[in-house]
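As a starting point, one isolated chain is supplied in structure tokens, in the form predicted on its own.
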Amino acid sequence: MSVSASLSSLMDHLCENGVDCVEMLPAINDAHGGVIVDMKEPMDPKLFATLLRASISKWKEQGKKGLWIKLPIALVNLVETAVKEGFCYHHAEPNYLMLVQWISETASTIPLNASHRVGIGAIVLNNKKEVLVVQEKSGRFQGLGVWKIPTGVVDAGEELFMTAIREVKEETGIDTEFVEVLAFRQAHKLFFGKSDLCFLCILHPLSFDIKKQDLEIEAVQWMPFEEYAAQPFIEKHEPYKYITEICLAVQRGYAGFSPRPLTSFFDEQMSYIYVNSRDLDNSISFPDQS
């Protein structure tokens, strides 16, 4: 059917029997008084514009607040139409673009796109008081001769402790067991202007034979902790001095946060809470059953 025929058929539907039966874009209600349009099938931009205007008018009558349109990359031709109707970009993923518009007279409560990137730093200490360290081929440390702990970024849907185990394995070939989160640091205006959360973790080695990753890593070794801490770069840069101080504190009994599984009441999905298990368990008392 041609575009003109489609529009003609639509107008016949709108005006049939003199009744204002408005055809709208398919949408589902969200949990916050808005609607989500998840476009899947191709549509002519003119027809899309007509349906979108009619839908917005109806949603306003219904008291809706936030309007979301999810466009797969194959329907990128509809972006201009949506923008002309008042929508703006919210976020983009490899296979879709999300647009949003606030139509309520109240102040917008639409959350901004994800504002933080999450990363880890992994301290791996063996029984000889040696720390697993790497030299990187690229990035800020390239060519500086600095030995540093393995680091990396959490993948989508990946648990924090799993990231630490994976990154150590990928960079050094060492298998590890996650122990605790020792500390975390927040910084701003870094990767694409986003903020950054980095969690400092400690892991126990389960293997010791190094298998270096060639793509990103220049060298790997087990280094005596005192030698690592004595590097001029470490001594001059406060964030890295804290790593050595925390490692020393761990040897004196410093307790971090270990993961405990929990299930959400709302969706029954498994996640983890990080707690000071030692002090938490010691603080729990049970009544005498005798």
Second form
2 protein chains.
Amino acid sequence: MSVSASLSSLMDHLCENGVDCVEMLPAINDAHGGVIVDMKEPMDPKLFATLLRASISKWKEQGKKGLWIKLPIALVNLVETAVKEGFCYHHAEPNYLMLVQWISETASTIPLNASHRVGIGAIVLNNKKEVLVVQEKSGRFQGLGVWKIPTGVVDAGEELFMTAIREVKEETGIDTEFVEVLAFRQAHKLFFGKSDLCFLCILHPLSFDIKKQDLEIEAVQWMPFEEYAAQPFIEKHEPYKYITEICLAVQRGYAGFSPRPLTSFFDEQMSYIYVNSRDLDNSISFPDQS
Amino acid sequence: MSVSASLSSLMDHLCENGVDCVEMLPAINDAHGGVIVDMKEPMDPKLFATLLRASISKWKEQGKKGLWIKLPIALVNLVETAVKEGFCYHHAEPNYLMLVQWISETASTIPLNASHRVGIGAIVLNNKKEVLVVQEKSGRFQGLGVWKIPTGVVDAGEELFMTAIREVKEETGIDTEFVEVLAFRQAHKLFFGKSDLCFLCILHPLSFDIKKQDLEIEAVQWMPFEEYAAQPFIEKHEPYKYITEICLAVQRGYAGFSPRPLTSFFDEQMSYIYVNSRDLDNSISFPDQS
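Having seen the form predicted on its own, could you give me the form predicted together with a further copy of the same chain?
The complete assembly is shown below, putting the previous chain first.
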């Protein structure tokens, strides 16, 4: 489709009644008094600039607040124009860039971009009181010789408990069943200045034969828990001391948060709520869990 | 500084020994076998294209893996060139765009962008068994007439427990002390397709006189807990039923996760770990907490 044909089709619906026909970019209203332009077809940057200026002027008249433009990476030649017309970046994914501009006199209510990377650390204990540990090939632990629990990052759209199961399987070959989240840590200014939430999880092993992943993992083993905990690095560093303390507390009946399926009230989507199931289900007294 | 002067200063350190002097973009090595180009000064797009091509070729020879280019929004005129030379978007903040390209034969280990927005819901109960509730002016709850607990989003770099204290203060004027996280929910494909982690928190009120925030809040009140829980919307929707159930369980001794300061092992940065403090500190038996 040529640029002019594409433009013509974009304009059609705006001019249906033949009056008050202003050449504007096609936009849909959002739920917060703003508009979203989802550019899909190529457009000459000069034409884009002209239409964008006319559109902004009209949106101001209409009392719009937030203006959004989503540009697929194939339309990278329009980014500079959007920025020159007052847009800032909001967020980007590999294949698109979202730009935003607040044109209202009222305080901006532009929602924040995703702020946290989410990860897991996985404690897998077998019935010989051995813990599943790895040595990593790269990153911060490279060359330290430390045996540590498997860790990993939640993929886009992945359930937290599935991340734990997946990472253990990928790094060690061990199948597991998720038990619960024992703790979590929030830290700031890590990767790209973003924050990080890391969930310490405990899982039951369902298999025992190790199959090491070669790309990231130097070595894997089942290690007696006492030996793991006695490593100088683990003893010396506060976050690792907590892991050890919490592992010991689990044997005394420490309760974490376990996932329960939940249906969203607005869109019927399934999600998970993590609660202290023992305390939620129990009545007043706490019977010995051992 | 002129483009050529700027370029000349960029090149200086590469040519110090007078041999093997290749005109390349200035880059620093990352900890994962890649390089980061942090562009700060303006550059002619044609010169940028020439240097980028030469640099990529050299980095390939050197066996580099991930290539990163950070472009401040003022250098938006270089974005198209970077994309034409094979870069994709990685992430963006209002004032810069990060681009990335994987040039190794090995599987890409480019870290994921921030994937989650993090929020809180704040339960504030006074000693008359009343809960602090609000009606919201906009968003999903607009016009529903539902009295709900204050909610809000974690600002960049903000501690989770501080978000809860801040949001309660902003929306209602009530000062609070953070007690603990009672549960959390992970949901997917919400704002811009990103995931969401919402932490249900409980706080003790330190003041009682309500000062409503006008921008987002229609009304605020202390409401008898039974009356809050008996609202049809709250009774009907699963996530809200959980809030009610957990509030009731708190009165029977439900333990959540409370924050404890923690020092990072690598950079000495302070962060917080959230643990079941009651179970971690207790010995084998669980005394009655009531």
